[in-house]
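To begin, one chain is listed below as structure tokens, in the form predicted alone.
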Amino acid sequence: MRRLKDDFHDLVTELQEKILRQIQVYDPNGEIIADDWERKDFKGNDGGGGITRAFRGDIIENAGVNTSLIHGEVDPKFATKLGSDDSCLWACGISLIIHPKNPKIPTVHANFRMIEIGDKVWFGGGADLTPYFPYEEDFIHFHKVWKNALAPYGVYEKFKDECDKYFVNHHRNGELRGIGGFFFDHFNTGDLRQDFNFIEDISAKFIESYFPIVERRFKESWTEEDEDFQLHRRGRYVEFNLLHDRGTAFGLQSNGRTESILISLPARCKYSYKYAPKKGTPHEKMMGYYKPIDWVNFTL
């Protein structure tokens, strides 16, 4: 098991640099704060730490691309959440969250975790796309990539209606927050290191999924009225994260570390008393794909 944490560690650090170097080839003047940092656990002893990397520029407004590793002793009430009677936990995971500046770029947000905590360990993780402009073609091509990344094991179907039915924001009437893409928690086969090497196949799809949007789409003009319905959705995503995500409950009950956590959150978001947008617009067609919709199979 040992050998398997190092991996693991190995696994996300290396992952994180990839995903900067990717962000820096569209946003090469765009400013990288680098932040590691340290935790003490439940009893005050050293509690492990982690990697933050924030970026802000002109393409992507901001930015983290994070890792940690955690250990240690956890609040016994949080150690019953998790299911366990024991209260040594130990955790290791990316997190990622990329908000662009260009509303015809979508945000994105993926994960790749591993926790131990008594004898239960699992792996968790995904990626969903939040997209603010209706271009079909998009999304088709990142729900194809993680079908085509998690089809050999058999777990697309299944990840991605988990995906749909968790990022929803469940006090807007079932409203998801982006378009979905897949997500999964709790995966333990029986076999470690084979699950270890499914996590390692599919995070090494992320880049594939996403960037090639970020390429057609980064030098496209945009309207005011496109940037307000971004701030509208970005604000969307703001009462998603704060309200229903787990991952945010996760960090704050394990005494992580509260700014890391909270850089998922935009750096501008808007609220109007029931916003809608224009009818006819292209906003008001994208309100209707923010449900479960089988993108592999649209047609366009």
The other form holds:
2 protein chains.
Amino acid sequence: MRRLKDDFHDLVTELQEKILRQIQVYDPNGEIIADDWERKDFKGNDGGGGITRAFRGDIIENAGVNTSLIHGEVDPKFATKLGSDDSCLWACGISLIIHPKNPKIPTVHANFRMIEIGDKVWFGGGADLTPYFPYEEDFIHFHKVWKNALAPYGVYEKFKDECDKYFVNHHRNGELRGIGGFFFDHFNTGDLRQDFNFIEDISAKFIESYFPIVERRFKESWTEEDEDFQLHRRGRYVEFNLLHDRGTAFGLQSNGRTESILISLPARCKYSYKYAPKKGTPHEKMMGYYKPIDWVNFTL
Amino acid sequence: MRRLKDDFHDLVTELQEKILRQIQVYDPNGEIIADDWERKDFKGNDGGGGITRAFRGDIIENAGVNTSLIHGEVDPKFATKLGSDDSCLWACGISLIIHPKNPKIPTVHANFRMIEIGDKVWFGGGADLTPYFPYEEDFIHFHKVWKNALAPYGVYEKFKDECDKYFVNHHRNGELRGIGGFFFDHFNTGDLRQDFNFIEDISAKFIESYFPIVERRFKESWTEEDEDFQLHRRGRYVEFNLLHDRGTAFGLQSNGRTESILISLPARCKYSYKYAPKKGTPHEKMMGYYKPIDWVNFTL
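Switch from the form predicted alone to the form predicted together with a further copy of the same chain and give that structure.
Shown next: the complete complex, the earlier chain at its head.
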């Protein structure tokens, strides 16, 4: 188990480096704020820590690519919430969010994690896309990469469905945050090494799922109206993360580092009473896509 | 009781009109979106409704001045949360938020409400100020008006203290949303008519507490740095409202109208990793004021 945990930690820290290098391809002069932090556990002992990388650039307006490895005692009440009467926790993962400035490039979020509490161990993760312009071919590309990665394991439909059920703004009539992707939690087939290999395999596909879209769109121009729509949708992104996201709640409740958790929020956003895009615009069309859609079989 | 409820409803609708007229003094050409809405109760019967007034202007960037009167059955689980095994609810109130564009003018929030569930009746309310520039004389003015209003009833210290304990961003090391004011809930002295007179008396002071500050500041110029600080503090405002505010949770959980509830969010805001104002600026000074301070006795 020790070996597996070390391997998982290596996996996420290597992925962190790779993704940061990809971001820098587009923004070689962007600013990286590098924060390595430590934490105490519930009893005041060494509780691990994390490597936070906050990015600000011209193409990628803001991004966070964080890893953490936390361990030690948690508040017993919190352990109960996680379904355990043992409050000894070990958790390791990578979490990333990329908010490009250009509204033609989607926001992306992904994370991969391994959690052990008491005698329970499981994996979780996923990746989902939040576009602001109806470039359907980009959405098909994203979903096809993940279908190709997950279908050999027989979990594509299940994990896509879980994603469509998770990133929901329930207070907005069930509207989705974006156009989905895949999501899974409490994953454990009984063979941890095999499960590790699964995570290693799929997490390696993240770059292929997203960066070709950045490459295709980053030189495109945009209008004030495009940006206004993007900023309002970013507002919905904030609503989801603060009202509904279990990851945010988990982080804030487990005495996590607030700045590393709320790095997921966009640099700028807007709210307007009863905001709606104008009729006949690409943005109105985009509004019709924030619901479960079988993108892999979508006909252009 | 019927008479008292009618009187309370009249009180809040008249106050709504008065406050809207004050806003229009500064923004005669501002846009008012007037939405009158109805709702069904938990069993699908008539459940009352509300009068939503959303404002957008040049001086007042966005504001919401809403009243509602809702009644009927609520989800029994929700009634339990309110401490009642009877799920018949009657609730009436005014809730308002004003976000001026000029960072020299503070944001203000206030509400006054009367709630009856089963055989329990109580009043609640308050007003609090969220400034973005260290004009201490404005903060003293605001607090003095409320002290003068509340002290005759012997509740000033208690209600100010409750406000300082309520508008707290717990995930931000206990930083306050603004510089406080007063807050109370579950207020019932046993004489409902007397309690009504109390609410009538204090709610009438709202205009005096806030609009002289608008008058003093609305012609002042501001810098990009002033606005940048304001927009980041507005981001903290959103964090409080979505993560901690019981009013927002009450609204969303009681099947309230999302647009009327989230009207409290600012038109624009910003988030940056580890945002902090520059040393030696008025904004750094302002950061030192988001904590409980005895403003009435503050020495300039």
